[in-house]
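The form predicted on its own is given below as one chain in structure tokens.
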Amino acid sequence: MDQHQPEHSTAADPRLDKLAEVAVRVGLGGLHPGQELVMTASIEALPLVRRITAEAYKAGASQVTTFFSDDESTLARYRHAPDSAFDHAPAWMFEALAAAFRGGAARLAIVGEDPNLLAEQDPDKVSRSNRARSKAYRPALELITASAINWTLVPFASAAWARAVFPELPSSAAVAKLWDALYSSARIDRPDPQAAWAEHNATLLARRAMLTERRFRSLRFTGPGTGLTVGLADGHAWMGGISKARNGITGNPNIPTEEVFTTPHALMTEGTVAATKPLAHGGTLIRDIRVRFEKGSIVEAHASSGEAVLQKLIGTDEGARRLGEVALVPHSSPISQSGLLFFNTLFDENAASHIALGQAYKKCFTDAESMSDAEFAERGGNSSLIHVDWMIGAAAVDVDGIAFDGSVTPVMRQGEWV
């Protein structure tokens, strides 16, 4: 814990128990009797880890295993490890994760990392480390993106994250204020959080059903610095809110979430787009992203800061320059209306419509369960070692749906659903 933040200020808050319940009952959708759960978290998130562990066992888990990370240990690697170390990742650990998922284990990640952790480190080392990790993680990640298992992400207000969001406040006050914002966005402050999530999921289901029925050929985004047409994959389906995994469990992969999303066609994005929020990636803040697409691929990319990291990111592989997701989020979403910049993709992507570079979701097709990898690629699904979301929506951004016959349907105006 941060030395200025008494542990009881977090650990004794009854809302933490509710967050653990939502994480297991809503996020994971519960657990099959005897199902294992694999968690990842920072050591600072131990109070929440313990509560989720207890809640998982109450839900029937046979074993809960947590992999912990530590910021100081991460920095020690960048300060002292030999250069060759950054082309290495612990393949044995990722192989174990993939084996666990193939065996039916559920996955839960607690997020809340320091967005500035690696800001002073060599961008080349950061990029190489991320690439090595992504390559090693690929077999496990494919099981997650294919919804083979139930999985979810939930937040923890770390001291470093709180200082980034509220730099003007003392550490303890910043942590308390960030927790209030996290609990509100995750609907933990409602009288019955699980009922509130059921109501919210019904709204998202209605939106995604409407968009799937429309079968737009593409979406057009128009706003300051943005004139972008995103082609949609053949036979795409919209997702968002609750999602049914192939193991039969229905849960919310993200806590919180405000988006509905689908798979773009990897070869059919054209135009320019300007990010409306910074991207926190790999411990670096990338600000004011501006890119130009031709035939689905980024041919020009700039940023006012963090551009070296951006260039390394899109150079990961061929698919890293193409889109794997497009998502619509109203400007009136609770996260947007908080007025906060969270410097965390889980939250900032739910404040604005966004796109993601890299790997597409196979589940975002009307016949996903029967579709082969070859069909996925033929119909426009993108493949990559990465999947990185960044925000392009705002109150000044309009979205139109373009049909196969060229007719145009307003979808969002000034950031709101039409």
Given for the second form:
2 protein chains.
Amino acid sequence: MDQHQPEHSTAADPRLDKLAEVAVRVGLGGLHPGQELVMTASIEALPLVRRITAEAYKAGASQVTTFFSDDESTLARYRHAPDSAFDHAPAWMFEALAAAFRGGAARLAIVGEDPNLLAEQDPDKVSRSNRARSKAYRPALELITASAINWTLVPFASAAWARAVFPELPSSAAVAKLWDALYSSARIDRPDPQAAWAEHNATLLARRAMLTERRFRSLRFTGPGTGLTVGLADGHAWMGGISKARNGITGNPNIPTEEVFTTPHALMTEGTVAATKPLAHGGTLIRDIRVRFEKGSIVEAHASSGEAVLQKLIGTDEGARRLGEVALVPHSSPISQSGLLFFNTLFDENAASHIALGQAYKKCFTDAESMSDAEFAERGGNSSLIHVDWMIGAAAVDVDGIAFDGSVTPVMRQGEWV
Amino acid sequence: MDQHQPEHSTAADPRLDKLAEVAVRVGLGGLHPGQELVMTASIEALPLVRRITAEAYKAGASQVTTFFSDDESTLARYRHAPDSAFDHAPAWMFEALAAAFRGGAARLAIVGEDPNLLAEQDPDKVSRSNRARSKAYRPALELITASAINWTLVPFASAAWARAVFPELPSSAAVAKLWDALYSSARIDRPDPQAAWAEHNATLLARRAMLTERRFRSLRFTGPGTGLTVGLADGHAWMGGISKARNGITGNPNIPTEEVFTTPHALMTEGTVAATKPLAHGGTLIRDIRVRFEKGSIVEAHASSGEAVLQKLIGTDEGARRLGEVALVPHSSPISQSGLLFFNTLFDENAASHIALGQAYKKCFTDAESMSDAEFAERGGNSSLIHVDWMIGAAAVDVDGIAFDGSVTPVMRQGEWV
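Given the form predicted on its own above, produce the structure of the same protein in the form predicted together with another copy of the chain.
In what comes next, the whole complex appears, and the chain from above leads the way.
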């Protein structure tokens, strides 16, 4: 018996090269000649940053600028900074991002945060800090939600994330196993990942075209603890998979993605809903969310843990109590079938149908190109500093589409497309 | 004989904690309550970044933002980016720095670059890229040279830097030896580093007060290959050691520092000068610089290697051919006595008297507070996109001060203060 058990090496894995290629060619959909790229990543993701940087230059980038975050430095602020610091955000930094996007820069975020990073910190400080950052980030975020430029999110299996997903495994094994799950769900393990993405995108395109054509007035979710009617915005369009940015580039804003989604009407959601997965938000895990809506707004909210963070979250502003997104994902999606809870929205939102509190996407309208901000609001588009997804789909949840004449069309049964 | 040779561990060295304390308390001179700090560092310097971040929060910072650079990513641009990329700089990024400083943020740069990083790259691309960055950086740099905010430079012994300084040693030993030199020259190895800095600053203050009082019209440098008269700006003041920023904080902009320096008159330098050390600039080593000045401007420039980079450098703009700084350092300074060539201005400029091409410091005037930009130019203050120091002092170089009446006062003999 060979006792030799080589350590998993993220940097030496040839799949990492393929992920970088998919990130730039599929996720960003390529780059315009001379276009800049702005990347955010943790320092741990350096091996992927370097590969994406090289791919972006090969694709014609004039400059790749990466903003690295460091968990230890983030924690040092909570440990040592004066209390008033947590109402403060570096506005100049977020304005710079907005300036970069206005100047045409593409955007790539490498995600893989420690879901428990801030779990032991004062929830009040966490909430105030998130609020200050959300406010400062708003101008840049609006350019992203309005698809002014091509952007994408891609994953990196950090040690802390792997530990949260596989708490029973030693660190190196957990990282290797998380990478397997990430590569599989991002279709990197296919013989030709880019061809696999083309095929997947075609399927999602057909699904969203069908839903947009139906022009439902609302969707009704029925399941254990859930009886929720989500009104849809007037003239809403379903999106998913590829998206064409206003700069003319078509890419996949999420790697991986399984969802089709649209814009709810901010005033027209009614009933109760129970989350089907915990929500990892700002370093806190919020479990067993139960919420009641009246006229589109949350009037009651509970959670078995993290309820204080939930209350702070929906108290951010008026729009934080209302829906900005509704998305459908079949229970048979590969991420759902993995059976894993990733504690990360990019993955967990692709394991189940979900709704999002906060800012709505302006692109989810049939006439999005010509629509003014005032029309967006009139049609039911929600505005907020936040945009937070949480899962409400499961094998036990049915979805019906309700037309303007009141007729009911089954959309999903037992978590699967009808 | 014990064969056990423990590897040098930068992160575990208690001197690193002391360096971080000196960086924040002496270098920055502390922080205003709630002041932001903007740091730049290579990813390799992470252990020092973390300590300085913690120290800054303890000193009252509301937010520490660190911009990390990565040599591999920099090289990827030279390897893969289209040619036109090298005329481009991320202006939004440099504008953000200027906005941060205007908003009151302090600035700390951790230096320790690989002096040979770009040695094998196309000098034309290197020069164009440096030029584009210098131009974009100008608004932020002007706030620094005008001491609008407190700022400082501190060193970190990167492996590549250590390899350049000690090419004959294995990497780990080279890093350990470079750290010894850095800690020693930054007075970190003293029993009480902060007290040692207070004493050192008092000595430098006395020296600069004496020189300012003399009101020399010019300085004359005489040595092998050098017969240079450097005219001094009207109303110049000598600076060195501590510096009071316009935000009221007094710190040490360079850790370490041994020099006293002032502003030359841009039109009044005459004669020839031979550099006494190689100049590391933009990843290229320029050796044996020989230059002739007429009416303040370089009319002839040679180097035994790197001459193309030198010519590009002085061709940056009109001010790049003229002097923006003259500085005196005794040959007995600890850095000079180490006998090392550091290939890094922060150290090598403190081993020898030197001059700098390009932008002059507006603070080096007796009435700097009330002086307009127009007056600055009239008095002889030089303007340029660049500010590049190079060493002209040595044990064999004498310096005389020449008064307005033509009388000559010996200032340095054989490299030492008279």
